[in-house]
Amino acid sequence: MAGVRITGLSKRYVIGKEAFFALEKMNLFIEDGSFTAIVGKSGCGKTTLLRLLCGLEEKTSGDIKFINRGSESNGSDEMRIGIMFQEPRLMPWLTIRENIAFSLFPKQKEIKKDADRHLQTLGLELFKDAYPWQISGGMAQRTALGRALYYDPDIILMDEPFGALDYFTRKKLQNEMVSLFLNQKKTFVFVTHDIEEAVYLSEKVIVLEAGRIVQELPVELPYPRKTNSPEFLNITEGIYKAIIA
């Protein structure tokens, strides 16, 4: 595991002739083992800070120290750190496990011992010699968080994973999210248009607009949430008069 404290931190692009900050003087801690959710408008830099800590994209100034056991380093390289997209992105002439382990793919021996775990864990285990275009969308995103988790990254970097699904297998995906969580305390920054959604499964909401951080609020409920309990809604509302402010 791994915590991120970020300093200063920003992205300018150039298109054209005209320059804008797509994340402008950030400052953020994102402590080891936590649960933190990102939310704004589309366009407000929610995107542009994954890639950033990913190392998907270059900072244009400002720091980004990942801090393990107290000792801080710069750059992604000396962290394992898994990314998973909204789109699952999977191999479609690999297998759910052979996807699973595409991170030690063609390693037979590698891939059965610790694959069939994840399967297991993630409910796939019938479906293991299956192909993605042979599974549902829902089973092709817990393929992806599989592949993310066979990584053992330090940091999991989710953007909107959940987006594209019907409304009852983004519920199934959001408790399972939070009995990984529950049982692995990896740190995992999780990006969401849905501010239910943050709420329900984050520690703490970071509230983006126009690349500035214009509000942090903790979530201090235990887990599982009741989503129509007084505090839920009392957090979901002040998060949702923040992004409209």
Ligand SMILES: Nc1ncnc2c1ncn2[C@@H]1O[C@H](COP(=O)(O)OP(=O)(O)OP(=O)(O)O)[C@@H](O)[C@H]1O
The other form holds:
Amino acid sequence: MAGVRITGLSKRYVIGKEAFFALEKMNLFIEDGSFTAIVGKSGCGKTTLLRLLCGLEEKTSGDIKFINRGSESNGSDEMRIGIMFQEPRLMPWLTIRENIAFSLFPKQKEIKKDADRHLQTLGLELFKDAYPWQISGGMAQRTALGRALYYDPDIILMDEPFGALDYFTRKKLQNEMVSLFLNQKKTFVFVTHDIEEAVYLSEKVIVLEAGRIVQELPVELPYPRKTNSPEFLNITEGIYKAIIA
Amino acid sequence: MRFLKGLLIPFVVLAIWYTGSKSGIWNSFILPSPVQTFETGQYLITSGILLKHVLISLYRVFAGFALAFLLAFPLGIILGMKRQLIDYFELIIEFVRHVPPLATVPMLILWFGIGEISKLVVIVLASFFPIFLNTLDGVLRCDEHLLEVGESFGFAARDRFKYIIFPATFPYILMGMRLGLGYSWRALIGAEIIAATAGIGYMILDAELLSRPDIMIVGILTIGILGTLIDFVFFRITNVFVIWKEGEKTQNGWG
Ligand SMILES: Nc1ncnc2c1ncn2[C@@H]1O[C@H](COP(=O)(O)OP(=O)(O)OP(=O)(O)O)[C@@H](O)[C@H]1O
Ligand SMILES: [Mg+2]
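In place of the form predicted on its own, output the structure of the form predicted together with this ligand.
So here's everything in the complex, that chain up top.
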């Protein structure tokens, strides 16, 4: 478990001769063990934020501090940050079980029991010896989720993980996410286009617009949530207005 | 079934050859009959002459091929990992690639005589490029997205190579080796025809001096059959390792 304190974080990109800020002077506190959802239109900087958090991208300015058991640190050295990308990004030469265990390949000789536990909770045990080209898109995303969980990160970043899935699979995985969150002591940061998904899953919804936070909205509803309850609809509508405003 | 279909055309050719020889359409000094060729083949096999030449040729191919691999594989990996080095090599590689190995044989004879070294160099020249270029290509094509996965898990450079780049490049390396093996086989026969005292190529050249077209035909058939066999065995052995490239499996020809 770990929290994150982001202060004045900016990321500047140069495309051709034009420079612009994909993130601009962002301040955000992500609480230890919380579930934060980030929503916003395409190109508002969601992926950029996640990539900065897990160190795949260099920040232009500002600060990212990780808070672990009360002490703050700059680096993600003692911190494990797992990311689930927009695409599954599985290794085509490894089986599903091996893909799940991939993160610890350099450190361990044998695949731990955890891999089988994740295979089971994610409903993949029948396919554990299959190769990525033999499974469906939904299974591939679940494998990617299993891989992120096996890494046992303090913070787990997810970039529209269910964006490419059909309605039913998405619903199923959302429920799996909720039980994962309730059962695991981890900090979740979840990027999505889908406002309903954000409200269904998270304790706090961050609305991004052109690299800036335009709204932070706590969702104080008990899990599991009912998407048709008046409180739920109220919150989704509030976010919807914030985005189109 | 597919194999039988493939035998149809050779069988037709054999039939035409046989009838043509039987009815005396062509002179047996130019084209001996299949029966005579078969008998010559039998003699070359049982006397051990053919085996001697075959073993010498095979030995040269595998020695040269192994040497080429030892040079080409690391160079392909290194250039693929350190792309800034490619600029230094691009021109020279492009130049050498367009020089047929056989064109260097007279020069090699001048330097090394007609001993083993000149043949070895020809084979190395022939099989170096397919191995090198395919390995390099494989590394360069390694999916950036997959590399990021390793990076996000904090893999050191060595582990990124071991667990991502190498397995991703592996099918390309095998393809390069397979091409290289084929190229070196062809180049070797050429080199043996120009300068050698043994080997299948030499056997064919010697048959010319003896005016023995039947031996030439046996030599040509041996070259083709052995080349096919080497490719088949290599494909079978290596295909086990690339089970994950399902789409490409069927394109390799051996099914
Ligand atoms: N490597 C890069 N070089 C230049 N510009 C970039 C790069 N990566 C992202 N950008 C730009 O930064 C902005 C934010 O991109 P980002 O990928 O964070 O958007 P996003 O919110 O994740 O969008 P989507 O919902 O479509 O995934 C975009 O305008 C994009 O063009
Ligand atoms: Mg994105």
